[in-house]
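Just the one chain here, laid out as C-alpha coordinates, in the form predicted alone.
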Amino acid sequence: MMTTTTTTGADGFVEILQAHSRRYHDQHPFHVRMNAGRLSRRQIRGWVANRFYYQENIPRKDAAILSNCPDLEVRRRWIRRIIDHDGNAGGEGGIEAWLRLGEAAGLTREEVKDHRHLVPGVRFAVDAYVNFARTRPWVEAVASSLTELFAPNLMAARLAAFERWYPWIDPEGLVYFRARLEQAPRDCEHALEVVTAHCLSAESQARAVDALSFKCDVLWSLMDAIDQAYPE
(Lines of atoms letter the chains of each structure in order from A and count residues from 1; the text may use other names and numbers.)
(Lines give C-alpha, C1' and ligand atoms only; values in the text may rest on other atoms or scores of the structure.)
Protein backbone atom coordinates (compact mmCIF):
# COMPACT_ATOMS: atom_id res chain seq x y z
CA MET A 1 0.00 0.00 0.00
CA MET A 2 1.32 3.42 -0.90
CA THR A 3 2.29 5.66 1.97
CA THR A 4 1.06 9.04 0.68
CA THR A 5 -2.23 10.00 -0.97
CA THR A 6 -1.83 13.70 -1.78
CA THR A 7 0.88 15.58 -3.59
CA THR A 8 3.18 17.58 -1.32
CA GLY A 9 5.60 20.37 -2.08
CA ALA A 10 9.29 19.63 -2.42
CA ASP A 11 10.07 20.52 1.19
CA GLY A 12 7.24 18.42 2.57
CA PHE A 13 8.22 15.51 0.33
CA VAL A 14 11.81 15.63 1.56
CA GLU A 15 10.58 15.73 5.17
CA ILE A 16 8.59 12.55 4.57
CA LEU A 17 11.69 10.88 3.16
CA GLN A 18 13.86 12.08 6.04
CA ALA A 19 11.37 10.71 8.57
CA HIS A 20 12.55 7.24 7.58
CA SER A 21 15.67 7.88 9.66
CA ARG A 22 13.66 6.32 12.50
CA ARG A 23 13.70 3.06 10.52
CA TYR A 24 17.36 3.16 9.53
CA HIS A 25 19.55 0.24 10.54
CA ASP A 26 21.63 2.29 12.97
CA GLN A 27 18.65 1.80 15.32
CA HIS A 28 18.97 -1.99 15.13
CA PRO A 29 19.99 -3.60 18.47
CA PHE A 30 23.09 -5.19 16.92
CA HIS A 31 24.20 -1.84 15.55
CA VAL A 32 23.48 -0.11 18.85
CA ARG A 33 25.64 -2.67 20.66
CA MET A 34 28.39 -2.24 18.06
CA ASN A 35 28.55 1.51 18.57
CA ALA A 36 28.51 1.02 22.34
CA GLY A 37 31.59 -1.21 22.19
CA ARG A 38 29.70 -4.31 23.28
CA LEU A 39 30.54 -6.67 20.42
CA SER A 40 33.13 -9.42 20.61
CA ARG A 41 35.83 -9.90 18.02
CA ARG A 42 33.84 -12.79 16.57
CA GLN A 43 30.75 -10.58 16.19
CA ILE A 44 32.69 -7.76 14.56
CA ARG A 45 34.29 -10.18 12.13
CA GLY A 46 30.92 -11.73 11.38
CA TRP A 47 29.45 -8.32 10.61
CA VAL A 48 32.40 -7.33 8.40
CA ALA A 49 32.33 -10.63 6.46
CA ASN A 50 28.58 -10.51 5.87
CA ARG A 51 28.40 -6.83 5.09
CA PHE A 52 30.95 -7.43 2.33
CA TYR A 53 28.25 -9.15 0.29
CA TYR A 54 26.28 -5.92 0.37
CA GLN A 55 29.35 -3.84 -0.50
CA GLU A 56 30.31 -5.92 -3.52
CA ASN A 57 26.76 -5.80 -4.87
CA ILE A 58 26.42 -2.01 -4.70
CA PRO A 59 28.06 -1.51 -8.14
CA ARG A 60 25.72 -4.14 -9.61
CA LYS A 61 22.75 -2.30 -8.15
CA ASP A 62 24.00 0.97 -9.59
CA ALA A 63 24.69 -0.63 -12.95
CA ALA A 64 21.08 -1.85 -12.98
CA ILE A 65 19.88 1.69 -12.40
CA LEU A 66 22.10 2.93 -15.23
CA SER A 67 20.79 0.27 -17.60
CA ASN A 68 17.21 1.46 -17.04
CA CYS A 69 17.90 5.19 -16.96
CA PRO A 70 17.21 7.13 -20.21
CA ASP A 71 18.62 10.41 -18.87
CA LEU A 72 22.15 11.06 -20.13
CA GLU A 73 23.02 13.62 -17.46
CA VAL A 74 21.87 11.35 -14.66
CA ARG A 75 23.94 8.49 -16.09
CA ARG A 76 27.03 10.67 -16.34
CA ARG A 77 26.85 11.48 -12.64
CA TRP A 78 25.55 8.15 -11.39
CA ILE A 79 28.39 6.17 -12.91
CA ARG A 80 30.74 7.78 -10.40
CA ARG A 81 29.19 5.55 -7.74
CA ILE A 82 30.41 2.46 -9.56
CA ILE A 83 33.90 3.89 -9.84
CA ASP A 84 33.87 4.79 -6.14
CA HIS A 85 33.30 1.14 -5.27
CA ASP A 86 35.15 -0.67 -8.05
CA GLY A 87 38.01 1.81 -8.43
CA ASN A 88 39.79 2.61 -11.66
CA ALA A 89 42.59 0.14 -11.01
CA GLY A 90 43.73 -2.51 -8.57
CA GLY A 91 44.06 -1.37 -4.98
CA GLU A 92 41.36 1.29 -5.34
CA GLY A 93 37.69 1.60 -4.49
CA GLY A 94 35.29 0.83 -1.70
CA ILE A 95 35.28 -2.93 -2.25
CA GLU A 96 39.04 -3.02 -1.83
CA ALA A 97 38.75 -0.77 1.23
CA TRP A 98 36.25 -3.19 2.79
CA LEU A 99 38.59 -6.12 2.17
CA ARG A 100 41.27 -4.15 4.01
CA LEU A 101 38.83 -3.65 6.87
CA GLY A 102 38.38 -7.42 6.99
CA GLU A 103 42.14 -7.93 7.16
CA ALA A 104 42.45 -5.26 9.85
CA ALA A 105 39.80 -7.10 11.86
CA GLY A 106 41.67 -10.41 11.60
CA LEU A 107 39.99 -12.03 8.60
CA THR A 108 41.86 -13.20 5.54
CA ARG A 109 41.03 -11.65 2.21
CA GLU A 110 40.14 -15.08 0.85
CA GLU A 111 37.58 -15.93 3.52
CA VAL A 112 35.80 -12.62 2.98
CA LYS A 113 35.73 -12.95 -0.80
CA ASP A 114 34.63 -16.60 -0.93
CA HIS A 115 31.58 -15.94 1.30
CA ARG A 116 32.29 -18.83 3.64
CA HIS A 117 30.78 -16.81 6.51
CA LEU A 118 27.82 -15.50 4.52
CA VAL A 119 24.48 -15.98 6.27
CA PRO A 120 21.56 -17.03 4.00
CA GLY A 121 19.38 -14.17 5.27
CA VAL A 122 22.00 -11.64 4.26
CA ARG A 123 22.29 -13.11 0.78
CA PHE A 124 18.51 -13.08 0.40
CA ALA A 125 18.15 -9.44 1.51
CA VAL A 126 20.96 -8.16 -0.72
CA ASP A 127 19.81 -10.15 -3.75
CA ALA A 128 16.30 -8.74 -3.25
CA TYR A 129 17.71 -5.22 -3.34
CA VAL A 130 19.66 -5.81 -6.55
CA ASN A 131 16.58 -7.39 -8.12
CA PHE A 132 14.52 -4.35 -7.07
CA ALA A 133 16.95 -2.04 -8.88
CA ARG A 134 16.81 -4.21 -11.99
CA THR A 135 13.04 -4.56 -12.20
CA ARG A 136 11.52 -1.40 -10.81
CA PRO A 137 11.32 1.95 -12.65
CA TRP A 138 14.67 3.67 -12.43
CA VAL A 139 13.44 6.66 -10.42
CA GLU A 140 12.11 4.30 -7.74
CA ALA A 141 15.48 2.54 -7.68
CA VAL A 142 17.15 5.93 -7.23
CA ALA A 143 14.72 6.72 -4.39
CA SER A 144 15.68 3.50 -2.64
CA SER A 145 19.25 4.79 -2.40
CA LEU A 146 18.12 7.74 -0.28
CA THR A 147 19.11 5.92 2.87
CA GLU A 148 22.19 8.03 2.14
CA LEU A 149 20.24 10.88 3.75
CA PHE A 150 21.10 9.24 7.07
CA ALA A 151 24.46 7.69 6.17
CA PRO A 152 26.88 10.54 7.01
CA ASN A 153 25.79 10.66 10.66
CA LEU A 154 25.90 6.87 10.90
CA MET A 155 29.35 6.73 9.33
CA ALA A 156 30.75 9.38 11.66
CA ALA A 157 29.34 7.59 14.70
CA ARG A 158 30.63 4.22 13.46
CA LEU A 159 34.11 5.58 12.84
CA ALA A 160 34.24 7.13 16.31
CA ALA A 161 32.99 3.90 17.88
CA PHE A 162 35.55 1.73 16.11
CA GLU A 163 38.39 4.06 17.06
CA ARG A 164 37.25 4.16 20.70
CA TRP A 165 36.04 0.65 21.44
CA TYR A 166 37.90 -1.62 19.03
CA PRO A 167 41.55 -0.53 19.12
CA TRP A 168 42.58 -4.05 18.12
CA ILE A 169 41.44 -3.17 14.58
CA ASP A 170 44.26 -1.55 12.60
CA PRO A 171 43.23 2.11 12.02
CA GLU A 172 44.38 1.80 8.41
CA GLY A 173 41.47 -0.56 7.91
CA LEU A 174 38.95 2.19 8.62
CA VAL A 175 39.60 4.06 5.39
CA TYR A 176 36.24 2.98 3.93
CA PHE A 177 34.34 4.83 6.66
CA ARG A 178 36.42 7.97 6.20
CA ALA A 179 35.86 7.99 2.43
CA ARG A 180 32.10 7.64 2.82
CA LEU A 181 31.99 10.75 4.99
CA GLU A 182 32.57 12.71 1.77
CA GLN A 183 30.99 10.40 -0.80
CA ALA A 184 27.63 9.82 0.88
CA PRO A 185 26.56 13.50 1.07
CA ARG A 186 27.54 14.01 -2.57
CA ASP A 187 25.65 10.93 -3.70
CA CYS A 188 22.63 11.82 -1.59
CA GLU A 189 22.45 15.33 -3.02
CA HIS A 190 22.30 13.96 -6.55
CA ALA A 191 19.73 11.27 -5.76
CA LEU A 192 17.54 13.79 -3.97
CA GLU A 193 17.72 16.12 -6.99
CA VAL A 194 16.59 13.30 -9.26
CA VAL A 195 13.74 12.16 -7.05
CA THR A 196 12.33 15.61 -6.33
CA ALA A 197 12.55 16.55 -10.02
CA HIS A 198 10.71 13.45 -11.24
CA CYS A 199 8.27 12.72 -8.42
CA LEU A 200 5.74 15.50 -8.83
CA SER A 201 2.47 13.57 -8.52
CA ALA A 202 0.98 11.97 -5.41
CA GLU A 203 1.43 8.53 -6.92
CA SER A 204 5.09 9.02 -7.88
CA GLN A 205 5.89 10.49 -4.47
CA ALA A 206 4.19 7.55 -2.76
CA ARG A 207 6.19 5.09 -4.84
CA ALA A 208 9.43 6.88 -3.97
CA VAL A 209 8.62 6.72 -0.26
CA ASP A 210 7.73 3.04 -0.59
CA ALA A 211 11.06 2.41 -2.34
CA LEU A 212 12.95 4.03 0.49
CA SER A 213 10.91 2.03 2.98
CA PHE A 214 11.83 -1.15 1.12
CA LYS A 215 15.53 -0.28 1.31
CA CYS A 216 15.24 0.33 5.05
CA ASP A 217 13.63 -3.12 5.36
CA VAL A 218 16.49 -4.65 3.38
CA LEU A 219 19.12 -3.17 5.68
CA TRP A 220 17.15 -4.10 8.80
CA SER A 221 16.69 -7.68 7.58
CA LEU A 222 20.40 -7.87 6.89
CA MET A 223 21.13 -6.85 10.48
CA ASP A 224 18.54 -9.32 11.80
CA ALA A 225 20.29 -12.16 9.98
CA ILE A 226 23.72 -11.18 11.34
CA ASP A 227 22.34 -10.71 14.86
CA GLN A 228 20.85 -14.20 14.86
CA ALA A 229 24.01 -15.79 13.46
CA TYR A 230 26.32 -14.03 15.94
CA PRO A 231 24.44 -13.80 19.26
CA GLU A 232 25.87 -12.29 22.40
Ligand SMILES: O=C(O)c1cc(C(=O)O)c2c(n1)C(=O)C(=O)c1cc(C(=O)O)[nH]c1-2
Given for the second form:
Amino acid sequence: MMTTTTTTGADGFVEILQAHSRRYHDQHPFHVRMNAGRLSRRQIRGWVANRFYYQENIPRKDAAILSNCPDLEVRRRWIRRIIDHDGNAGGEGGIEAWLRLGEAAGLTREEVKDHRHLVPGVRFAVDAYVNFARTRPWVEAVASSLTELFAPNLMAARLAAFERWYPWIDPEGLVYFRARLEQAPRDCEHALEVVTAHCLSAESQARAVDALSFKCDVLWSLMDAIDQAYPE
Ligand SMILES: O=C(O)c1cc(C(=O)O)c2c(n1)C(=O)C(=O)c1cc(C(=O)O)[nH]c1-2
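Form predicted alone done; form predicted together with the ligand now:
Full assembly next; the chain just shown is listed first.
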Protein backbone atom coordinates (compact mmCIF):
# COMPACT_ATOMS: atom_id res chain seq x y z
CA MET A 1 0.00 0.00 0.00
CA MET A 2 1.25 3.45 -0.85
CA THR A 3 1.61 5.96 1.93
CA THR A 4 1.05 9.57 1.05
CA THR A 5 2.93 12.30 2.86
CA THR A 6 1.71 15.84 2.98
CA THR A 7 4.59 18.21 2.90
CA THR A 8 4.31 21.58 4.53
CA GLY A 9 5.64 24.21 2.12
CA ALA A 10 9.12 25.47 2.98
CA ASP A 11 7.64 28.74 4.28
CA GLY A 12 5.17 26.96 6.56
CA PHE A 13 7.93 24.71 7.86
CA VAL A 14 10.19 27.65 8.67
CA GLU A 15 7.26 29.42 10.34
CA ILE A 16 6.69 26.42 12.62
CA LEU A 17 10.38 26.39 13.54
CA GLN A 18 10.34 30.16 14.16
CA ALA A 19 7.25 29.81 16.36
CA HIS A 20 9.42 27.91 18.85
CA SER A 21 10.70 31.31 19.96
CA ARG A 22 7.73 31.14 22.35
CA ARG A 23 9.43 28.28 24.16
CA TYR A 24 12.89 29.84 24.20
CA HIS A 25 14.73 30.22 27.51
CA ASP A 26 14.75 34.03 27.25
CA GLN A 27 11.33 33.75 28.90
CA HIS A 28 12.59 31.66 31.79
CA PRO A 29 11.98 33.51 35.10
CA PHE A 30 15.70 33.42 35.91
CA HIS A 31 16.59 35.15 32.61
CA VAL A 32 13.72 37.61 33.08
CA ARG A 33 15.10 38.53 36.51
CA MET A 34 18.64 38.67 35.12
CA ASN A 35 17.68 41.16 32.41
CA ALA A 36 15.65 43.24 34.88
CA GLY A 37 18.72 43.64 37.09
CA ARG A 38 17.25 41.60 39.92
CA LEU A 39 19.94 38.97 40.41
CA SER A 40 22.48 39.05 43.21
CA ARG A 41 26.21 38.60 42.67
CA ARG A 42 25.90 35.06 43.94
CA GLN A 43 23.15 34.27 41.42
CA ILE A 44 25.07 35.79 38.49
CA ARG A 45 28.19 33.87 39.49
CA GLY A 46 26.18 30.65 39.83
CA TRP A 47 24.77 31.12 36.33
CA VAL A 48 28.19 31.90 34.80
CA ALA A 49 29.84 28.89 36.50
CA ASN A 50 27.07 26.51 35.48
CA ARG A 51 26.68 27.76 31.92
CA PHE A 52 30.38 27.06 31.45
CA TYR A 53 29.50 23.37 31.21
CA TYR A 54 27.28 24.17 28.21
CA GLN A 55 30.06 26.23 26.57
CA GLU A 56 32.59 23.45 27.11
CA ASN A 57 30.36 20.85 25.55
CA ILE A 58 29.15 22.75 22.48
CA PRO A 59 32.28 21.84 20.45
CA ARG A 60 31.91 18.17 21.44
CA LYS A 61 28.30 18.34 20.26
CA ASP A 62 29.44 19.88 16.97
CA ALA A 63 32.17 17.25 16.59
CA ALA A 64 29.46 14.58 16.96
CA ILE A 65 27.49 16.24 14.15
CA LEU A 66 30.63 16.30 11.97
CA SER A 67 31.31 12.65 12.64
CA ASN A 68 27.78 11.68 11.60
CA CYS A 69 27.62 13.96 8.54
CA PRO A 70 28.55 12.44 5.17
CA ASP A 71 28.32 15.78 3.31
CA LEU A 72 31.71 17.40 2.66
CA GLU A 73 30.25 20.86 1.95
CA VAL A 74 28.32 20.87 5.21
CA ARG A 75 31.34 19.67 7.21
CA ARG A 76 33.55 22.36 5.69
CA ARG A 77 31.24 25.07 7.04
CA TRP A 78 30.21 23.35 10.27
CA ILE A 79 33.81 22.90 11.48
CA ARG A 80 34.05 26.67 11.93
CA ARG A 81 31.83 26.36 15.03
CA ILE A 82 34.39 24.18 16.78
CA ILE A 83 37.14 26.70 16.09
CA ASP A 84 34.91 29.57 17.27
CA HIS A 85 34.63 27.89 20.68
CA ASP A 86 38.01 26.16 21.02
CA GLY A 87 40.12 28.84 19.28
CA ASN A 88 43.17 28.09 17.17
CA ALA A 89 45.62 28.64 20.02
CA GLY A 90 45.78 29.31 23.75
CA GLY A 91 44.02 32.50 24.81
CA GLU A 92 41.51 32.36 21.92
CA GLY A 93 37.96 31.17 21.38
CA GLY A 94 34.61 31.24 23.12
CA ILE A 95 35.51 28.89 25.98
CA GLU A 96 38.41 31.14 26.92
CA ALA A 97 36.12 34.20 26.57
CA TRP A 98 33.64 32.55 28.95
CA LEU A 99 36.43 31.95 31.51
CA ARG A 100 37.24 35.67 31.24
CA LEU A 101 33.58 36.46 31.84
CA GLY A 102 33.88 34.36 35.00
CA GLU A 103 36.94 36.32 36.10
CA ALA A 104 35.17 39.61 35.34
CA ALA A 105 32.35 38.42 37.59
CA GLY A 106 34.73 37.51 40.43
CA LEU A 107 35.20 33.76 39.85
CA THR A 108 38.62 32.17 39.51
CA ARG A 109 39.37 30.16 36.37
CA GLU A 110 40.01 27.13 38.58
CA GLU A 111 36.64 27.16 40.27
CA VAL A 112 34.88 27.43 36.90
CA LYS A 113 36.97 24.76 35.20
CA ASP A 114 36.86 22.19 38.00
CA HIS A 115 33.01 22.13 38.05
CA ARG A 116 32.78 22.62 41.82
CA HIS A 117 29.66 24.76 41.30
CA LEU A 118 28.09 22.54 38.63
CA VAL A 119 24.64 21.33 39.69
CA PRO A 120 23.33 17.90 38.60
CA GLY A 121 20.41 19.23 36.53
CA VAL A 122 22.71 21.34 34.37
CA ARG A 123 25.05 18.40 33.83
CA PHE A 124 22.11 16.19 32.85
CA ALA A 125 20.62 18.74 30.44
CA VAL A 126 23.93 19.43 28.68
CA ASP A 127 24.86 15.75 28.51
CA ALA A 128 21.45 15.03 26.98
CA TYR A 129 22.17 17.56 24.23
CA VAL A 130 25.58 16.03 23.41
CA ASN A 131 24.06 12.55 23.52
CA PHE A 132 21.27 13.63 21.16
CA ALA A 133 23.85 14.82 18.61
CA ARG A 134 25.81 11.58 18.96
CA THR A 135 22.89 9.23 18.55
CA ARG A 136 20.29 10.92 16.33
CA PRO A 137 20.53 11.40 12.55
CA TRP A 138 22.78 14.37 11.84
CA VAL A 139 20.06 16.54 10.22
CA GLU A 140 18.00 16.29 13.43
CA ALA A 141 21.06 17.34 15.43
CA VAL A 142 21.47 20.31 13.09
CA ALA A 143 17.78 21.19 13.62
CA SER A 144 18.30 21.10 17.38
CA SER A 145 20.85 23.92 17.06
CA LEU A 146 18.15 26.22 15.64
CA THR A 147 17.43 27.77 19.03
CA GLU A 148 20.23 30.05 17.85
CA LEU A 149 17.63 31.75 15.65
CA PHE A 150 16.37 33.32 18.87
CA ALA A 151 19.71 33.90 20.60
CA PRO A 152 20.75 37.30 19.13
CA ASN A 153 17.78 39.17 20.68
CA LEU A 154 18.56 37.66 24.06
CA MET A 155 22.27 38.38 23.65
CA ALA A 156 21.61 42.07 22.85
CA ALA A 157 19.23 42.39 25.82
CA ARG A 158 21.77 40.67 28.08
CA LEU A 159 24.60 42.99 27.01
CA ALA A 160 22.47 46.05 27.76
CA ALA A 161 21.30 44.57 31.07
CA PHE A 162 24.80 43.68 32.24
CA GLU A 163 26.11 47.16 31.46
CA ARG A 164 23.19 48.82 33.17
CA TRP A 165 22.49 46.65 36.20
CA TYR A 166 25.71 44.83 36.99
CA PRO A 167 28.46 47.47 36.73
CA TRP A 168 30.56 45.42 39.16
CA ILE A 169 31.25 43.03 36.25
CA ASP A 170 34.24 44.31 34.28
CA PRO A 171 32.83 45.21 30.79
CA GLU A 172 35.90 43.51 29.24
CA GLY A 173 34.26 40.27 30.33
CA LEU A 174 31.32 40.78 27.95
CA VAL A 175 33.35 40.07 24.80
CA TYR A 176 31.78 36.61 24.52
CA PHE A 177 28.27 38.01 24.04
CA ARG A 178 29.44 40.55 21.45
CA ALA A 179 31.09 37.78 19.43
CA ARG A 180 27.90 35.69 19.55
CA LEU A 181 25.90 38.60 18.11
CA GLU A 182 27.76 37.93 14.85
CA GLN A 183 28.35 34.19 15.09
CA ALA A 184 24.81 33.09 15.96
CA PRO A 185 23.09 34.62 12.87
CA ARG A 186 25.76 33.15 10.57
CA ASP A 187 25.48 29.73 12.23
CA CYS A 188 21.73 29.51 12.21
CA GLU A 189 21.50 30.69 8.59
CA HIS A 190 23.60 27.68 7.64
CA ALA A 191 21.63 25.33 9.93
CA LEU A 192 18.36 26.55 8.43
CA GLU A 193 19.73 26.02 4.92
CA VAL A 194 20.66 22.42 5.78
CA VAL A 195 17.35 21.65 7.47
CA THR A 196 15.16 23.13 4.69
CA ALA A 197 17.23 21.34 2.01
CA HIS A 198 17.01 17.93 3.72
CA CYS A 199 13.59 17.95 5.36
CA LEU A 200 11.22 17.78 2.42
CA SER A 201 8.70 15.21 3.63
CA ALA A 202 6.14 15.80 6.38
CA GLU A 203 7.85 13.10 8.45
CA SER A 204 11.32 14.60 8.25
CA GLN A 205 9.92 18.08 8.96
CA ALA A 206 8.12 16.74 12.03
CA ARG A 207 11.38 15.18 13.25
CA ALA A 208 13.18 18.50 12.81
CA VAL A 209 10.45 20.29 14.77
CA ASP A 210 10.70 17.64 17.52
CA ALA A 211 14.47 18.14 17.65
CA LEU A 212 14.02 21.87 18.13
CA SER A 213 11.41 21.23 20.85
CA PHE A 214 13.84 18.89 22.58
CA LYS A 215 16.52 21.61 22.52
CA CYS A 216 14.10 24.18 23.98
CA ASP A 217 13.56 21.68 26.80
CA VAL A 218 17.33 21.26 27.28
CA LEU A 219 17.81 25.01 27.70
CA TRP A 220 14.73 25.38 29.92
CA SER A 221 15.79 22.50 32.19
CA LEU A 222 19.24 23.98 32.49
CA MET A 223 17.75 27.27 33.66
CA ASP A 224 15.36 25.47 36.05
CA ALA A 225 18.33 23.74 37.67
CA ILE A 226 20.24 27.01 38.06
CA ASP A 227 17.14 28.80 39.37
CA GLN A 228 16.61 26.13 41.99
CA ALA A 229 20.25 26.10 43.08
CA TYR A 230 20.43 29.89 43.49
CA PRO A 231 17.07 31.02 44.92
CA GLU A 232 16.20 34.67 45.53
O1 LIG B 1 23.35 32.42 26.11
C2 LIG B 1 22.44 31.93 25.47
O3 LIG B 1 21.26 32.17 25.68
C4 LIG B 1 22.80 30.98 24.38
C5 LIG B 1 21.85 30.18 23.79
C6 LIG B 1 22.24 29.25 22.81
C7 LIG B 1 21.18 28.48 22.21
O8 LIG B 1 20.12 29.06 21.91
O9 LIG B 1 21.32 27.28 22.02
C10 LIG B 1 23.60 29.14 22.48
C11 LIG B 1 24.48 30.04 23.11
N12 LIG B 1 24.10 30.92 24.04
C13 LIG B 1 25.87 30.04 22.80
O14 LIG B 1 26.62 30.85 23.35
C15 LIG B 1 26.38 29.11 21.86
O16 LIG B 1 27.57 29.12 21.58
C17 LIG B 1 25.50 28.19 21.28
C18 LIG B 1 25.73 27.13 20.41
C19 LIG B 1 24.52 26.53 20.25
C20 LIG B 1 24.18 25.33 19.51
O21 LIG B 1 23.11 24.77 19.78
O22 LIG B 1 24.98 24.89 18.66
N23 LIG B 1 23.58 27.19 20.95
C24 LIG B 1 24.16 28.20 21.59
